[in-house]
Structures are given as C-alpha cells and as structure tokens.
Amino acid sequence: MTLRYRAPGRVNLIGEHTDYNDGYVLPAAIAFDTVATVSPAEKLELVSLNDPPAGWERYVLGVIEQLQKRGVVIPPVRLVFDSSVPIGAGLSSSAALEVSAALALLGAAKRELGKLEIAQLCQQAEVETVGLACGIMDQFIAMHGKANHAVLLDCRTLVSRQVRIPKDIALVIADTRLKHELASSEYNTRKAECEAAALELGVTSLRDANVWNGNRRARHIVTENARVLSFVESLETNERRMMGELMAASHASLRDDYEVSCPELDLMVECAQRCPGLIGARMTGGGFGGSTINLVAAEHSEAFRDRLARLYEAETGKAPNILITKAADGASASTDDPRIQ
C-alpha cells in the first residue's frame, strides 16, 4: 500500500533567534511542501526527486532514530521525496523533510503520536543526528500550521495561538539565492554566545532577560521579544505603519547586533522600500544569507514582484526567485498533489 503525507516549509514574520532563547515567534506555514510517498520495500530506500544537498538523508535517518527510540518498529519501506520548498533559501526545508519522513514512517509502523511530540522528536534529530542547535519553531509550525493564521509561539512553554492574517496582505518571499548553510555557519556560535551572555546576566535564558548590559547579542534577543508581542497587536489591529516600522527594526538588530544578516538581504530590504505595496521588510530565518518576507498589499502584490526582482537583478546581476504566497495549513495525509505552482 502506498500512502502520501505532506508537510510545508514555513516564513517566520518576526521573532528571529528568539526561538533556542525560549523566546516568541510568529511564523506561518506557507503553500510550498514535501510530498513523502512511502511503500512496502525490501530494504530502507531513500529518494528524492529533487536536487538535494549531499548528506540530506541525515535528516530522514535522524528522524527513524527518534522515532525508534520512542518504541516505533519501522518495517523496510521505500521513501520517495518531492519538494517544491527552495533548498537553501531559509524557508525550512530541513523541517518539512523531517515532518514529511515521520508521517509516513508513523503511517507505514501503523502508529500515531500527537502533533507536538512529532514536532519535537524532528527538532532532537536535527540538534542530535544533523547537529544544527536548532529551537522548536520549524517543526512546530510543519505541524501546527493553519491557513491565513501566523502563530504566536512561547518557545518556554510551547503555548501557542493563531492569529489571523488580514486577507488582504500578501506574504512575498524574495530568495536571494545566497544559500545559507547553518550547520557550517555562526549559527551554533550565536547560541553559545546567547548561553553566555544570559550566564554572565544572571538569568536562565535572554528570555528572563530585561537589560543587556552592553551585550549586543542579549540586547537583540531582549528587543526582538518585545518586538514580536508587539507585532502581534498591530496585526491584530491591522495597524500597518506599526508593522513596517517593527520589521525594519527587528531587520536592523539582526544586522547590527546579531550580526547574522549579509549584503545581499541588506540590498533585498532597501529595494522593497522603492517598490509599490510594501507594508514592511526584514530579512528570515537563520540569515547568512536565504530570504527576506515582505508583508506587501495584496492587489500589489505581483507589481511589488516584479519591480523588486528587477531592482536586485540591476545590482546584483542575480535573478532572485521571489514567491508570493498566503499562510496555508500544516502537515496532513495526502490523496493529491497539494502544492500551489
């Protein structure tokens, strides 16, 4: 028998680095997924149709060690992958593979776990098989993801709630096409740094944090918390020059204080400011390098796309790949071809 499951990748609104800080988070799961088709096999077979990265297949054997630790017996199967989530580009295509692998393992073993502890068992194997010291955002929000809803995440006691998304605004995702590579970066550094910092506070963690002390990396961690609750209010209230104004801080303390932005998201940022319908921009996800979102009018949406790809193309002479897409819902059984082109 052959069964599909589907998981998306995901764009993080606002709240970066808060997430291994046990800080906020407001990301939303976007219309671009892995499709993880699983039949019986002789032996585990892993493909993919794509063009992944050397090593993917860590992912998916770090997600059978954690299910098998939680008792799950994985018979031989066959897994094939498909994903139109761009690899590389900050929109966690990590996390859809893990989540996309666990259902259908779980599917195959004829087993079911509660959505949270599918969520949780893919960030262990990422920290312990693949060793990014990731936070629980990505996999969460793979799961919990739901259609025109971002979600406001405390990443300490993981109460989450869904706040809607004025239909209106549209999510436009500008991919540099300066592939970030995590793992091999400062993004382990900045957790240390993060670790230390809250040591040297006297805090359990920069969330509990309300001073920084001159620490530019604490500073970003405190400012960038109240900057999320605060978003959370002008979305809800629709209050869109508050919204502008808070991306572009939060981008300027990931430039400045956390260091983990790049020239090309610092050029991507400044030509969305020359481009109709911009609400507001900031660089996502990890950084060093991968994407910016851009919260943009919807009925300006393919103008704003346009104008901004030919604006980085001018200066950079890179074409980037830039996506317009609404929030979609999480990880599900598939009988079809979800994804949007």
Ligand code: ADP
Second form
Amino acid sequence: MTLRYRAPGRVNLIGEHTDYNDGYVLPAAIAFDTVATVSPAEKLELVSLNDPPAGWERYVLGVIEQLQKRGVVIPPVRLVFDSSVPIGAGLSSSAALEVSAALALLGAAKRELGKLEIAQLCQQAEVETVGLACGIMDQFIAMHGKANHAVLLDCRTLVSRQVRIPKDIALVIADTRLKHELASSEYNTRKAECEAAALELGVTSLRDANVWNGNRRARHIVTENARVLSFVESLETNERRMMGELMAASHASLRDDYEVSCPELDLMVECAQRCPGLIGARMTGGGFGGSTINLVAAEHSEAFRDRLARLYEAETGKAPNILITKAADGASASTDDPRIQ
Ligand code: ADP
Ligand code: MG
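May I ask for the structure of the form predicted together with the named molecule now, the form predicted alone having been displayed?
Next comes the full complex, and the chain you just saw is listed first.
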C-alpha cells in the first residue's frame, strides 16, 4: 500500500540561535512542505524529485537509525520526496525532510510515536548523522505547527504555547538565494562559544544569564530571549510599532553581536524599510545567506513583494525569491491524493 505524509518548512519570527541555549523561540510552520510517499520495495530505495546536493540521503538514514534505536522495525520500502520548501534557504527543508521521512517510515512499520518524540528523534538524526549541533526548534515546529499561529517554545522545558497571528498580517519571506554554506561550521562554532560563555558566567546555559560581562555572543542570547517574550506580548496586543522595533533590534544583534548575518541579508532588511506595509523585518534561520522574514500588512503584501524584489535586484543584479505565506499546520498524513487512503 502507498502512504503519503507531509511536513512543513518553517519561518522563525524571532528568537534566533536561542534554541540550543535552552532559550525561547517563536517559529511558525509555513504553507510550503515536503511530501514523502512510501511504498513496499525489495530493498530500501530513496528518491528525491528536488535535485538535492549529493549526500542528502544521510538525513533519512539518520532518521532510520533513530527509529531503529527505539525498536521500530522498518520493512524494505521505496521513499519518494517531493518538496516545495526552498532548500538551504533558512526555511528548514532539512527538518521537513526528516519529519516527513519519520512519519512515512512509522506508517510503513505500522507504529506510532508521540509528536515530541518524533521531533526529538529527528533532531538527534541531524546532530548525530549529519553533524549539525542544532537545537529542537525546526523539528518541533514541523510537528507542532498550527494554522494562523506562531508557537512560543521554551526550549528548556519544551512547554509551548500557540500565539495567534492577526489575520491581516502576512508572512513575507525574502530568500536571497544565497545558500547558507558557511552555516554548518559557523553554527557549531557559535554553539561552542556559547557553552564557553556560560561556563565563564557560571551558569548552566546562557538561558540562565542576565549579564554578559562584555561577551557579545552572550549579549545576543540574553537580549534575544527577552525580545521573544516582548514580541509575543506585542503580537497578542497587535502593537505593530513594537513588533517592528523588536525585529530590528534582533537583526542588529545577530549582525553585530552574534555575527551571523551577511551583506545580502542586511541589504534585504534595509530595502524592506522602503516598501509599503512593512511592520518588521529581520534575518531568519541560521544566517550567512538564506532568507529574511517580513511581517507585512496583508493588503500590501503583493505591492511589498514587487517593490522589495525590484529594490534588491537593482542593488545586487540578482532577483530574490519572495514568498507570501501564512502560518500552517504541522506534519500529518496527506490526503491531497484521492487515490491514496
Ligand atoms: P535548510 O534546512 O535551511 O533548508 P539545511 O542545510 O539545513 O538547509 O538542509 C538542506 C539539506 O537538506 C539539503 O542540502 C539536502 O541534503 C537536504 N534536503 C532538504 N530537502 C530535501 C529534499 N526535498 N530532497 C532531498 N534532500 C533534501
Ligand atoms: Mg536545516
């Protein structure tokens, strides 16, 4: 029998690089996803219809290993992935791949696991098999996303809360098309720097710090955690000026203190200030390329997109890929093909 499952990409509204510091994040799942189709086969076959770079299979092999560790017996299957999530754009195509694979393999094995356990095993696959020391955010939101909501997650306790995004606010994602290739080595370096800073400050993790003693990495994490909580308040009360200020401060902190931005991301954020309907703009995801997130008054979203594309292209000679989306539900069995039950 053929089964099909979907898992969404995500955009993080605020709370960047805080997840692996036991901090707060505020991602939303987006209306772009990876669909995994699984059917019986003689032996394991992995196919991607998205022309990914060599070595992509290790994400799936990592998931298989983690499932097996949990006693899941996986029959020989053919797994075909088809994704609308831009790859390497900071929208977590990797978690969408892992989570869609995990659901498909569990379906084939006729097993069920809890949502949080699935998110955690996918994170472990990325850490152990791919070698990126990532936090839980991407896999968590791929499982727990909620239409029209962002999700406030405390990455220490794993307690989460859905926060409604006002209907008339659009999520506009501007992909620079610059692949974040530096990201994985720098990412692991930042994680090590944060651990060293926590040690120096005498805390378990930077989540517990409220001073930074001149350490700029620590200052980013401490101030970013506070910004997430203030941003949630401003979203709930629809205070748009405050949202914009917090997003601008987050971007500046990532650029100057955490040093994970790049000229293209900075330019995209600057250009956004000159476009109609902007509420707030910042880089999103790990950095060194990838995308910015723009909160935009929905009635202006198309004009915003067109003008941002023109301004950015005029400066760089490169056309960005701009997506207008809204918060979507987390992973599920897919029912979009009536032939498949
Ligand atoms: P991001 O998660 O921001 O898109 P990553 O570098 O973390 O970027 O993950 C991108 C990698 O994940 C790709 O290089 C590829 O190995 C794998 N990947 C993601 N989506 C797919 C897909 N649909 N098919 C095959 N591989 C994929
Ligand atoms: Mg990723």
